[in-house]
Ligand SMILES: Cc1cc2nc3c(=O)[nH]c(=O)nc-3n(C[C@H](O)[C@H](O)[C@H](O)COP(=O)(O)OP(=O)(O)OC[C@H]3O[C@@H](n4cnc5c(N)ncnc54)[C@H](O)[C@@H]3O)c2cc1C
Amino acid sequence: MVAAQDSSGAASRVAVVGAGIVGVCAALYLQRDGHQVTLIDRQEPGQGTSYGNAAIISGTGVMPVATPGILADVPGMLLDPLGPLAIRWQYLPRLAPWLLRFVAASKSSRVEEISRALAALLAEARPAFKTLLDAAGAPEMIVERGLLAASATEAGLKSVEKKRKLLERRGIAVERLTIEEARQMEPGLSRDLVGVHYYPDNAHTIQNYRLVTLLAEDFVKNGGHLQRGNVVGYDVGAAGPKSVKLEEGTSVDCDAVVLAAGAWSKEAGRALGAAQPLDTEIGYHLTLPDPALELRRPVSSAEGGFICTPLEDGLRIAGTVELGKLGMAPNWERLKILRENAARILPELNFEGASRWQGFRPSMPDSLPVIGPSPSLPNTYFAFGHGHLGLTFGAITGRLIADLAAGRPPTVDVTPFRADRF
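So, to be clear: I want the structure of only this chain, in the form predicted alone. Can you give it?
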């Protein structure tokens, strides 16, 4: 892979496609190396999936979605459209190849490999954010107070204890609390919980959308260019992409391209030299403007697959996994279940005035993002497929892309995330 510089050795013109958290962070880190960067998206920065995530900067996200025994759960995913992990049955024929790889990734040995790769990214995730937020004068955007995992049933408690073993193998701290100890930390927790675990290494942002827009503003302040437009193709020469073509008939000239378009990266990835088994998780959230209780830290549900996160403008309840087609209409019935389950662990919640949202997470079958060079095109880099951890891995992904573009050894081994691993 040739470093992203022109023939004179000067910094190059880099086009970053996708202005979510990953693309914005990649643009900033490339800019710090002196590149002339254009950030391209059909929307304003942060208005896609980055707008509605759970606002978590995870310190524990080393567990892939597919774990041993997942194959036996697939029929239930099809039969229960409101479950925490569900499949739109209409999409099953198209999803089948992805599901085969998903099940293959659930082998015990593979789960260990995946968790080690994710742990390596996690170790660098917050330091990479600190660099960007300190430069933008906004270190207060990320708060480090840990996370409480609440179990309302014995089955939920058992699942957390199973996860705990893997976390401890990766050197991640987990503390089992009594209900009263947990309620001293968060008095709004139900007294009827079966168990609570504390993950001190987790953090969260006080407002995920504002985090992206603030970083995008810093990018522009330092000379970066935002280009609104729908990307329809690339002009590729022997040295790699020469321009990014927009639907409006215009183009952005460049010496290198970074693809960070989230769930919309599949077709573009094929055009840039690598067909990826990327598919879509449909995510949902409720945001309560006046939740009637104050949380100091996020609280997750062991059974429900969601997280309640305190934001500066209310309380976000986000999560669950629904596998379906990109652009598929929402199933708002899922929010009723989200609401009921949230009330089980936080019974005083006030849902009046709640706003709802649906978005599309870019999901790889092995729960590992694609980070690295195109296997066939020079000066082309991939940064997508982060699943539930797009916000968490946004800054470290951006830093790794800048390392690769500069020809520097990346600070994390990117071999597990290579585009041609399938």
Contents of the next structure:
Amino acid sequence: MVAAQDSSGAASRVAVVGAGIVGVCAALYLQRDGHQVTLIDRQEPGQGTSYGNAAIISGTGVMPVATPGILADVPGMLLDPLGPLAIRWQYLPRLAPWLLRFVAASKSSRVEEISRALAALLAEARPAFKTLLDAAGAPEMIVERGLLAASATEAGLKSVEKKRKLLERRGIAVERLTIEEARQMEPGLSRDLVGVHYYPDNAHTIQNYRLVTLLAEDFVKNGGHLQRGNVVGYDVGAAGPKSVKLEEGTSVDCDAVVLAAGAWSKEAGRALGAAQPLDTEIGYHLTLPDPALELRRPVSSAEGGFICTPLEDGLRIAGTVELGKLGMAPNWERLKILRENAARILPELNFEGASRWQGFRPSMPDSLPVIGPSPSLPNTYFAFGHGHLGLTFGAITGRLIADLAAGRPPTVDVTPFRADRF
Ligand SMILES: Cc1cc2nc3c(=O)[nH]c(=O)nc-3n(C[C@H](O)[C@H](O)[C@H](O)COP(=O)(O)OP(=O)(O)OC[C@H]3O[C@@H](n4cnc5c(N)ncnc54)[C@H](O)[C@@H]3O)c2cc1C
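Now the other one: the form predicted in complex with the ligand, given that the block above is the form predicted alone.
And the full complex, kicking off with our chain again.
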């Protein structure tokens, strides 16, 4: 616990490492509690994985990536480098420990537990954003128009129906539409689809990168300090971290540290006890500046493992999973999955001038983030490993970290997210 003020009345100093959506939201919530917060990043805010995601604030994200039967899919993932879920076989030996835990998390009983924990976080995810966006004067950044899940094949439809059962067990609304009903909502959808489901509880942001930067600006406006620098270590005393050391030779003095360095949290936080099985699921995006059709709400592809989201500056097609290594060179061939499957569900799309991006999801094998104190150091909090849902869970993670730092009972039970669960 970090008191907001020390015995002389000075505000306690909290250093947040990583200015992605998670770190920025943690910095804002800690600031609201009266801490003097320094947000440290080697880049400008929002230029890590938070830069290029699919912009979805999920209302349905209760399904872990590993589900029963995943083991049988592993050979296919190794053999098809262009599948929606692929493994770069060169990295198999290095990935093996993570993969074993990933498969262990796919047991039916574990999937139920994981989905309950995710549902509890989801219930608070949007209200936590609302608090921050209202305070920043930008509530319009999030729109609530649901999401359409389009299936172009019977196999795709079957996978959506399988997911539907789990969603309904968690009380999440799913509606099966006729193709004509779906086309009334989104006239650009293909007439050849075999099925469309509607998830009314989904929301999205109109621009995910601008969301991070405007929240970072609000943090600075309220007296927060942004520090550019590459974190290389910590000076640690009996009461925990005393300063954060930067490669540039300077350091940031502090009374507490929050580690929110996304996929890089293990390397940025080893000295803080961050030895969790964090790895990366690599994803890609295409952003079409002139898509030639207007979507009112996001549309996902059951076959392609991606989502098409209307942003204020174009249409984003983002997703797929490639298990490899942090920093691995992009395999731009994988954009074929996005291009071909998107054209199947939205045949009029214009890909001209599309920009491309590769991003590193910070992924735990059980699809649950790490939110809680370090197992080995006082005054040290972990906020990483959000995998496919880091945007969705950014604000609620920030709120929970502030609760934990203040010694307040967190509004969501954080036991499933504890750092020492493996
Ligand atoms: C293709 C794709 C689509 C996605 N779609 C969605 C979606 O629609 N909805 C959703 O909820 N999630 C989605 N995600 C996941 C989401 O983008 C991530 O989970 C989220 O961005 C992680 O945020 P973060 O703040 O933890 O990490 P990041 O945004 O990566 O931020 C970490 C920061 O730490 C900094 N850093 C790292 N190491 C150091 C160091 N040593 N010193 C200083 N700074 C350091 C980095 O520079 C970076 O800015 C998607 C991901 C991908 C790849």
